[in-house]
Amino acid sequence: MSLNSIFQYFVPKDKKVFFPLFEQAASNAVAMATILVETVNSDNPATREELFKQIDKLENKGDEITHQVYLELGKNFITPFDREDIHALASAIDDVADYIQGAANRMSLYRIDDFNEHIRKLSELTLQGAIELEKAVKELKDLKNVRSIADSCIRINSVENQADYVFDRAVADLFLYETDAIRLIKYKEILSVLETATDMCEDAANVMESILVKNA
């Protein structure tokens, strides 16, 4: 068997394993963020509770995908790019899902039924970040469209900057106008978790930018 044949024996399997898992994880995060936006725009408590349950189920699905990536790392000798970057990207995408669920859980547990413009805006920005993350991840499998990946990463950074501004403005408004201390704490925590979800999108973008540099 030639050296090239041996190499080809390993490579297709790797491509079939890791990239579909990344795409599934990113698509799952988009689905969660989409439901979150639907939740904060719903006036029906029963509908919101059902949507919260859907987010929980999707987060569990995301955990399973991430675990599968880790298992495949242990089983495969050849990987499409650095093992550390595979681990970091899987973890970053999982973190996006975790913080989306974290925000949803707090909304449910704190029995928030009045979602202000800041919560809605941060939820929308989280969705925008997740969508750009999914676009970039789908281009990783062959690295032919590097410009597209880089552009999505830039847009994710822009989303995170917008989220920082919205969060700062929201917290300022809370301290200026909210007179109920318990309500202030609840809203501030939810806003913080939502803003962190956009930070996690940026972390994933940073990993992909690192991959681009290493494989240029």
The other form holds:
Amino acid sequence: MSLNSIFQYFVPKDKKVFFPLFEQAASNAVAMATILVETVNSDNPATREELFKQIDKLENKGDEITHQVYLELGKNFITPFDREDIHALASAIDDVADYIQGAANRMSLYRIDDFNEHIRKLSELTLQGAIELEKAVKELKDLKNVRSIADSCIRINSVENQADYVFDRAVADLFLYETDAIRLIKYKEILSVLETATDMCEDAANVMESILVKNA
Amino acid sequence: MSLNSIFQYFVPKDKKVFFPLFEQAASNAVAMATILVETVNSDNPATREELFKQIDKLENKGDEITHQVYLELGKNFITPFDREDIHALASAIDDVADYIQGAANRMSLYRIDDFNEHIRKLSELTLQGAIELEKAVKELKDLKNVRSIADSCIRINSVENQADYVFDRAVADLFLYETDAIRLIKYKEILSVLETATDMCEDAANVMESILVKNA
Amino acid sequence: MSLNSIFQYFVPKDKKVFFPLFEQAASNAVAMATILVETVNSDNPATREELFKQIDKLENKGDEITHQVYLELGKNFITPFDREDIHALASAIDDVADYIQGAANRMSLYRIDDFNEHIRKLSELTLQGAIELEKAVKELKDLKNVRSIADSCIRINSVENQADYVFDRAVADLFLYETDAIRLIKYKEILSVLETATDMCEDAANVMESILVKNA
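For comparison with the form predicted alone, produce the structure of the form predicted together with a further copy of the same chain.
Up next: the whole complex, starting with the chain shown before.
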């Protein structure tokens, strides 16, 4: 019996605390990414401004959930997984939300009104990554369906690889065809923030893989 | 009695080691931010170059203090707070100093001679953040005035929110009114480094809040 | 006798696991940096494309080594050094490789065909940093030659300082002489990624210094 299994006898309370917070944070990121995809497919500026505001509100909600995890981590001496893993997972999900909001915020600030296929594709990949993240987080609670968590992590890795590829093509295209340096700066930055959102999904997947290995 | 309280009997030596170093590092960051504010309000290029050199010197001094914390962490098995918190707090204060120096260094390298209101405002917010950081760090030693530490952390969060707002306005303005792409790149980067300096103050505040929760 | 020394009796298996992986990762980074230097000194575009592909392959190999370290960290309860140091060292070497590949990837994507002295110098400094890193990692196994590890770390710090200096000069030059904003963006980004590669060597050196202090 591993130390971890022994600890599990003492932690029903903690499980009730951390897992619902992880699930809320992941669902919140999915909601944000869903609105982002809707935004980059809308050609109505007023609709988009409304959607940007919704993303901002959800990002604030996500911050509160993350803060709650940190507070609980401070209080609970015994935790279901390693404290550092709980902290790392909460931070990684928070980072996904931050980069989604960061992309939306720049689209709004830079007054982007023409979303090319690359931006739409990266937004969809971010949503796919967030959906797999939410699935994996929901299974994490009882660790019964380890295969399913591992599969989600593999799919997140694949999403991140696709995003890398799309980003590289998009930036190469910008440097080939965009002659307006200021437009180039705007688009490059938005593409980069979207690509980083998928990196953050991968970071979260790495934390979950590490939890699986330790608790298998 | 928590494990932490038991440890406190054994650590007078450590308290004598870590807290003075934290205070020195925070005071050093305040000194750097004070000179930065002076620089962006000066219209004499020679004065500014002199001030940039002073910031560089203080940044080196800060590096030495941080290095000292890491060395002591390696030596002392028992520490006043969690080792990871001591490491994180020292790193966070060091990051504040690095970004202040990074902003100053870019102003000098890019030969900026016209500091707009946004740059001045972000420099002042950085100074405010550093001052609150120094206050909180000074109270951390005995944890008697927990309320005062928490208040400083809240004010640092407010400073960071204001800096986000100023940064977003400043960048939106650049994209609206700056037609010279190369000037836009220079200003955008300086604004971004200043805004990150306030993020680093918030990181330090987060570490202190986490210390408060654990040791309350 | 420190706790760490006691643990050393139990860990021959772990030493056999982690140190060969660290050595492989560091040698892999040296191989990547060697090809990078070759690339920026070649004036044959076809040769360069071939070399970029080799760097990509080695980066994948490096990812697998890093992943192996994380898997082993999950399995082994007792490790030769602090688990966090093993994780940090593996991550830092992986970061060196990532930034070398990142620089190469951008040179290829941005179709750079004229490598100035600054890019060549930063590539050489990255190679020097990687070589010192490999040397230090090889000595880490038995901690017999502590002086030699410390000397490599000092040389890595000096490499990073030189890289900072070259980068600052290079960027100042770009802003003084480059009138094409899009070319300026390309070169600035490549210089920045190369400079960050040397920062990552310094991060690895910091981890090793921290291991030395704890295990001296």
